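Only one chain comes next, encoded as structure tokens, the form predicted on its own.
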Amino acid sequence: MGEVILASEECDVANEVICAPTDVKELFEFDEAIFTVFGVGVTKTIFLMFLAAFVVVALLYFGLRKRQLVPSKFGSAIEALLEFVRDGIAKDVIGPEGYKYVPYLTAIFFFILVGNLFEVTPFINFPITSRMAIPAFLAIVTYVIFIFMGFAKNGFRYLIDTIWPMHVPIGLRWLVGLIELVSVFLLRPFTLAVRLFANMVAGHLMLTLLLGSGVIFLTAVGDIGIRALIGIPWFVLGVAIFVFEVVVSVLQAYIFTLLSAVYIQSSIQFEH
């Protein structure tokens, strides 16, 4: 609750129903350096990045280190989740070719599942997927994959075929040609990473202002008397997206993985 706390320290509890922070850019961007290495500053978003890695790595090797004919709940919920992406995303979207993306799929469904889950983990309380620079660079790579291989596969004809279609008819084939080389090579990577950072975003934002004006209300009953009753259905409310967010967090991992799957797909077969 560090974070929450923070962003409504300064609320003015006797005439404010909801204590906002002044710049919401507070709850997000963190400038300050929490320690140096070789005389480089790591700030806390860079810190809880490799922290995410470390987790997906610590995860992966401790739940798959020892295979057992009848393994732990541990190991048996990490299998489940790799079986997932493998069978229920990389081949059910891509086919037989999705093997050869599991590895990718597996790692970018991980961290960003762990890095989504940092928003309701106590004492971080901070999505790291909520800063644009991650969502953006995780969109970068799915999108540098799937052009490369759309060109690796159907060479030259891949462009061609996107911006004038056979299957359309010839009237209308400049436009559908048009919207598919604009939503292929330009729109794909942009609303694959603003679809995960705005989510990522409100959910930060209203369990900040919620959880953290039930508090701020709460402990102010000395100071304000009766009216800090209020606190008590911001908090209630705080908590319920608190659970919806645990909803959202491993709902967004999934939608990020797949899309990217079906981008891949589109690409290596986009005659279909």
Contents of the next structure:
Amino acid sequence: MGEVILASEECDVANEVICAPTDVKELFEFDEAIFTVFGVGVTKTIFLMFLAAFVVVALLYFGLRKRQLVPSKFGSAIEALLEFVRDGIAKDVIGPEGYKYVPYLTAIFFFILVGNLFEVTPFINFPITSRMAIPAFLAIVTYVIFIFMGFAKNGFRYLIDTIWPMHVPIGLRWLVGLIELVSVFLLRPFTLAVRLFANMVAGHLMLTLLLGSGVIFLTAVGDIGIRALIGIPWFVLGVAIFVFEVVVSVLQAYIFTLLSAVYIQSSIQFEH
Amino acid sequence: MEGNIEVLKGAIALVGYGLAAIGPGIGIGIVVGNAITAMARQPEMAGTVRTTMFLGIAFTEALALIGFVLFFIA
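Can you switch from the form predicted on its own and show the form predicted in complex with its partner chain instead?
Below is the whole assembly, all chains and molecules, this chain first.
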């Protein structure tokens, strides 16, 4: 948000009609290292990534440390989340075989959830999943798992049946096969990563612009009545979007995990 | 001259994103509307319908989000 305020202060109101930052990339790229570990500079994004992983480990450790018949409030909340991933995603989507994938699904669900919620955490306000590297890496891991399990469960028939589906009439078979080939092997990992990434970029941009312009209007020079008239609606809209973004963060973590489970399911039991 | 072309490119990218959002908007409306109908008819199936609804939304939404990303690339 500092960058937007800076851009608005540098703006020459007499000559320029639109005052915009030259590039929105400065909201997402943090090039300078905040500290150095063993000669490797750690930027804000990398620091937050490790912080997210640490938060996940801490949540699970402190939530499940004392196993008792009646868990504490915090413990039962963590248990409810774990049960949601195990029963609501793994068992419902993949079936009884799904228990094998519960550790992976739990790990990505919690990591993405914490990473997304950094967007609305005060003093951090930056979703690490809005940098393409992190969703892309998670999508590639899912891609490797479902392709590997497809070949391991079905052998080479996995590839043959995808590009030459026998249950489709012969006239359309080549077309369906081509669409399936592109959609399974190319578009699935791409859309999986882009969905999470674009949602988080859009949310971060909206929050920055609305709350930032609210603050800018309220602190600008001029008549206090006009400033409040313009600034307060922007700020209220920003707070409304803030609540909406909490929902989006949780929903996107759920959707990423759910789609990973669906892709794994469709590759281990792909026969129709 | 250079600046004008840049501004024009940004404007065209904005229009393109707007066009890309039409189809998914209609699609998500259809998905959610039918899911609500299904949930109202068979409330005991609400959990399954909700999961499938989120899947449908996710698949439909991808097109709009690709348009959004292309807007920044353009």
